[in-house]
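Heads up, the chain below is alone and in the form predicted on its own; it's given as structure tokens.
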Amino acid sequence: MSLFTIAVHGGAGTIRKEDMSPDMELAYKQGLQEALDAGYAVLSAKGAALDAVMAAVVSLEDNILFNAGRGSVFGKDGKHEMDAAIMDGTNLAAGAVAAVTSVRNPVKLARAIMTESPHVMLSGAGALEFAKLRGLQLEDEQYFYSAFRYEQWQQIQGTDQTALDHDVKLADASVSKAVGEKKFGTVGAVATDQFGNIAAATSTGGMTNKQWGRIGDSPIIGAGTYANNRTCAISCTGHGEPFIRAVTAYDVSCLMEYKGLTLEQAMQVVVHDKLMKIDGEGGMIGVDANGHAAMVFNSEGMYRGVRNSNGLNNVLIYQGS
């Protein structure tokens, strides 16, 4: 039996502990908690990483802290548009959704393309409808309702700006008449399962106020999200942008591949060195093979936590805790 492993993230950016209070500091880490055991009940019950990625997500999804599912920001139409995508690193297949409406859980969408239909990823309302014809659960707008999103949002509509996520002041007291800190509000999960076998789950809503149909990197596969036994699971949290430009999941994996590097050596080349020279901002999790884990960033804070069955259970936000 192989050391079993869950990583999760709820975003990254300017997270700061002066401007978090206690309280929803707490919520947030129990939060990403209740994430990680949902993840680690799949594995402890030697269940597929595949099936622990899934579960964690969707409970972050769920959480309206979040800006995945439930917590998603408005667009420019006031309505939500989600992306999402799951890889199984045992034999590379993947499916993604992009700007899909109505999905209560996303994920479930991408793992329903990846495994009923030919296709790696679906869009729009071509994606609602094969929702609606593979049964999953729909939500009107009023379930993806929160007052400091619609907040935000209403700081910005009606121009041609957008936000990165919610801003930690914003969130916390509904207070906050600034925009310009940076969160980067997606979730993800990576895993590795008792066989040794590793995959990976991201999910948004994006940014606040977009248009034109903006999509991030979470759900293209090899720029937020990718998974690969021979080397590792990675799920990113950052400016969709410059994690596109780069390729960013499948670069850590072809830096383990072809250079020989340790996961962690790895992550941290993309996120600190290559990342940052075409000013991406972000961080990203990942697991390899062996059940290693790791957390990189480069912004002030990353909602992060890690289980695994040596005992192994942080839960952390800031930089350095």
Given for the second form:
There are 2 protein chains.
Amino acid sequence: MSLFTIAVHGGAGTIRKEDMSPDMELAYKQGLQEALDAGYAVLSAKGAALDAVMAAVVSLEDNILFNAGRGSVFGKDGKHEMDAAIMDGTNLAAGAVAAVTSVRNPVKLARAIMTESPHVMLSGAGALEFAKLRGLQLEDEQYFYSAFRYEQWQQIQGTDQTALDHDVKLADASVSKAVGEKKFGTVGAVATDQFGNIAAATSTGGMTNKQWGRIGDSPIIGAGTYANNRTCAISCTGHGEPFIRAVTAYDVSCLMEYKGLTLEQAMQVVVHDKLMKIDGEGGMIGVDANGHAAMVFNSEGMYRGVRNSNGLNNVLIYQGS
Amino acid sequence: MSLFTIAVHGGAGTIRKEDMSPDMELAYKQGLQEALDAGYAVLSAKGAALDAVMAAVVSLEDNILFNAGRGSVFGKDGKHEMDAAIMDGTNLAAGAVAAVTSVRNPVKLARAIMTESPHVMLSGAGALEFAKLRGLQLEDEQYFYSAFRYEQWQQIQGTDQTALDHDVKLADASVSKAVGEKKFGTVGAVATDQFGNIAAATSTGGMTNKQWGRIGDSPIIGAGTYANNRTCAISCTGHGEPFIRAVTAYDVSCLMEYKGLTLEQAMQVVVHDKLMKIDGEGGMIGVDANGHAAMVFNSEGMYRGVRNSNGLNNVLIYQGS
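Please give the corresponding structure for the form predicted together with another copy of the chain, as opposed to the form predicted on its own shown earlier.
The complete assembly is shown below, putting the previous chain first.
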């Protein structure tokens, strides 16, 4: 039995301890732990890496704290356009969706595109049509609006703050974070299963106030998401445009395949050298087929966690903690 | 002064000499030569590789024989959804557009996204909105419908064929090709200018009868299009899905950067080994900063041409001719 491992991220950027209340910190860490546990449960039951990364990303998409699925930020027109991708390292199968609305779990749609269409990438209204054909769960705007409504509501009802209790403050604080920082808001997971297979998945609500049908790196195979049993599974989070230009996730794979670097070495080169040269702020999580994991970023913080069958279980936000 | 070079392609696939009339062959070769000449004129006037690839791709987009711009194939709903990308090897700047309608020259839109937006990739209705803001030329459905109308018209008017003369036959034949073969229909250009800078551009009308907002490899930086002065500029054409999964264009660059392969060697590995393993049919054109060019494909044919300042000027369709 191989070492099996799951790692998750919930976005990177200017995440500072001094901006974070103990309640918020706890809530983020709980969300990351829940995602780790959802993925780990699949792996420990001899499930596939592909199923583990999907379970972890679904957990993060359903958590309003993170900019993906339910917690997706607002585009310029008030809509939530979401992107996601998934890739199976065993056969390089991949599925991706860009600029889709209404789908509760875009990562499930990405997987349906991978397994039930002849295509890799679908977009916009056409992607939603495919989701409906496949019977995927849809949600109305209310579902995606909740966080924002809390904020609006609190602005109007400011004097009632103490009456609202810690839950509402938490919701409000998370919204402020979501709106202010979420240029880099993304969720993702990578996993190695007991059979030495690996997979990666990424999902995002994109940039706050985004317009013109902008597509970031998350759904681009090779940029935000990549998996290949021979090298690594990678999920990125950061300022999407430089990540696309640097073909970030696949670059890690090439440095391993063609130069013989380890996973950690390759990730360091890409995040601290290649990306920095083109002002690419953010980070990534990765695993290899032996169950090694690494989490590397060049921003102030990255919501992240890793759990493996040797008993490792770490959830972190800032540099080193 | 460096050797300067332009190469173009007009799609790859099951292109057989026995299916092609002399008139058709001549028309395709003329179209490719016009595109080469448009790019070469820019280069010989000390223009930038970026301007040369745009001029060449605009020429191909305006030519109804090729599946891009005016000659784009019909999606399932009768619309023309087009994709394009452009990349500048001097600074890794890139622009891409997916699933856009009505824009006469999607490659110009890709370039406007690169230079006049903070984004790399825009899609759908939002991309069209951006095109309008930038004053790009739009066309009505009539403009994109012409070829199809010729075919419909000839089916109805079959008995009048001889009266129609060679132009109409030509149009009809090209349409039949476009509908039958154009799973792999794409146009593209790569160039090295007198200053040793390189660039790549790709444009496509996608797959006939495509649906669900499918996005192929052409607008994916790293898959269908890539340029980096340190390695190569690449434009691909083929069955888009495997090209995305193989991160085809960037793989050539990595084989050159990390393994020291030449442009031609790297292209051979990717087209004949990497792509074949996942049933990826098609090909690519490439240049390096020294003005070397290569054109490699694993399908029966690829519409292609190359011209350089040493007097080389070749336009080819089949293996070796």
